[in-house]
Amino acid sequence: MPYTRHMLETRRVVAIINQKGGVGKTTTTANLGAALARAGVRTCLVDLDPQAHLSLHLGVRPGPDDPTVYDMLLDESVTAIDAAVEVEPGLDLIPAETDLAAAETDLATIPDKQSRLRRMLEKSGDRWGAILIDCPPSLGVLTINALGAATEVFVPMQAHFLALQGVGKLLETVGLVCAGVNPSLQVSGIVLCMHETQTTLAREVVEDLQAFLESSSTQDVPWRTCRVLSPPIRRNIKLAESPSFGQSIFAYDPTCRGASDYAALAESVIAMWRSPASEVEVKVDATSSQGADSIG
């Protein structure tokens, strides 16, 4: 029986974030979102990166009169529903353009500049069961807005040593944001992208990451319920080709292993969301980020 958003206990707002570029962040936002929609969860993607790669990936190029995420953030009269464009059945996108880069400056004088996105998404009511936010690779006002709006964080990464170190620093950052902006936020999943299961390095990095997450499970940190999501997304040239056609992997080549990996990942995520363990609310203070030191 297919899942629907009504089978999820609460709407999920996921900030997909990594301060390192080229790790599969936009690819994961687009294709996990498409997979969730195909599994029956009405999904909205938010392109919050001024590079607008998510919009390009899905073939959306807003015209001069089309509202974008920039308009939604700066103009109270533009709602999330107004700005959303349906790109596939059950999958909507709130697109970006390069003028989003000006939002960092334009939001500076607005009193609720750190919670603007949360407030605008809340106005959409129960239209979407899941909202995935593609974050910029920097910690500015836009990323703070994403973390303020999110119920949880997914971190895409490659199983490389330096990427492992970067995840530790990223978790520290999320801990600090939790304390100041969104105390209930938790990091719930690591997505392994461009994964090469046959290499010794990849296996060792994954083992180190899993050991770290297990050691964090008893600490009062926002990643204490985090897990390495299954399955990993294997390296697949079709995933690299699909953006040039403005399509998700399911529209481009639904039979390739990239599509099968993201479909299986979506089922794993839905199962996690429906598990009581995923409903644990984590409270964290500014000192709790020290738990990430062991990998960062």
Ligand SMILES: Nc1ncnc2c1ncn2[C@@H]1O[C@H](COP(=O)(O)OP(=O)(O)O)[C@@H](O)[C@H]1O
Contents of the next structure:
Amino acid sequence: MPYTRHMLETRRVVAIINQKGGVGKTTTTANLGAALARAGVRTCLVDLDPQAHLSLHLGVRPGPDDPTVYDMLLDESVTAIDAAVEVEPGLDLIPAETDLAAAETDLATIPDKQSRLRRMLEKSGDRWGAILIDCPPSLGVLTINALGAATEVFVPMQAHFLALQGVGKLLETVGLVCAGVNPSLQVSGIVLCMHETQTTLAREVVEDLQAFLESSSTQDVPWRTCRVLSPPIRRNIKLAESPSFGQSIFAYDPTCRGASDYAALAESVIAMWRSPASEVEVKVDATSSQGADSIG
Ligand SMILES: Nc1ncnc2c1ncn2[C@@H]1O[C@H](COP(=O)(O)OP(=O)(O)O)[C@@H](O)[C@H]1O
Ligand SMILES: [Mg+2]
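Take the protein just shown as the form predicted on its own and give its structure as the form predicted together with the named molecule.
And the full complex, kicking off with our chain again.
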């Protein structure tokens, strides 16, 4: 399948955020990314969580001399393209190691510490049609870098009791941060993870969420265009197994429900990105062809 950077008019940089752990951020980054790549969008994943779960999930353990996201953030001479490793056709990963935890303090001395990631990703030109950033479950300087680099935010969540309260708080925090570092940033989608389609509780939480988003659509807030992305990702044991094998769900078991849910999610994300209403500001620089034709 050809990897057509022209399929999307604009390059999308998505920060995948929720301050709660265990809600499906890493699983969504890995498998939505793999699904986008399979649908023809050349995609780069950035592991911005010092736990390095995304890198482990995709079977990448950087050796002592391999550049990681830490090097890219702190060493001007290491580019995103240098640090990226191809994990599947059309899917690259900028990996992390646990030394990324030190970046919180090491970045402190750098003047552009909040916009470092943005600048380094901008230098990669139009190599990737989509970049997904897996964020840590905290609002430190790494997450602020992700919000500074992103064109939009996806929030994975579980439809649990009190989940809506957490999401409301998260959206407010994102709103405050973006007013400072990235005023055009939009929260564009909620991804329902480990979804229990049959339970009344999940249905009620989703209804409340829809009503909340509906009421925000007329307000001047960064989540006014936010929608619940479809389909929800159902709970599927294969999604929990695949990280142990260092594989995306498509490499591990392409016929399972987890794979079909993430493939359908990628289709609806691409459709949202191609609809004129969702056009965002960052235009791909059409004059740069850096690396655009090679996939391996
Ligand atoms: N749809 C799903 N079905 C079953 N297990 C899932 C699903 N999504 C995530 N998991 C599992 O739930 C745990 C938490 O998910 P993870 O993506 O690591 O969350 P986060 O990155 O937000 O901490 C992991 O063990 C993961 O394998
Ligand atoms: Mg994670």
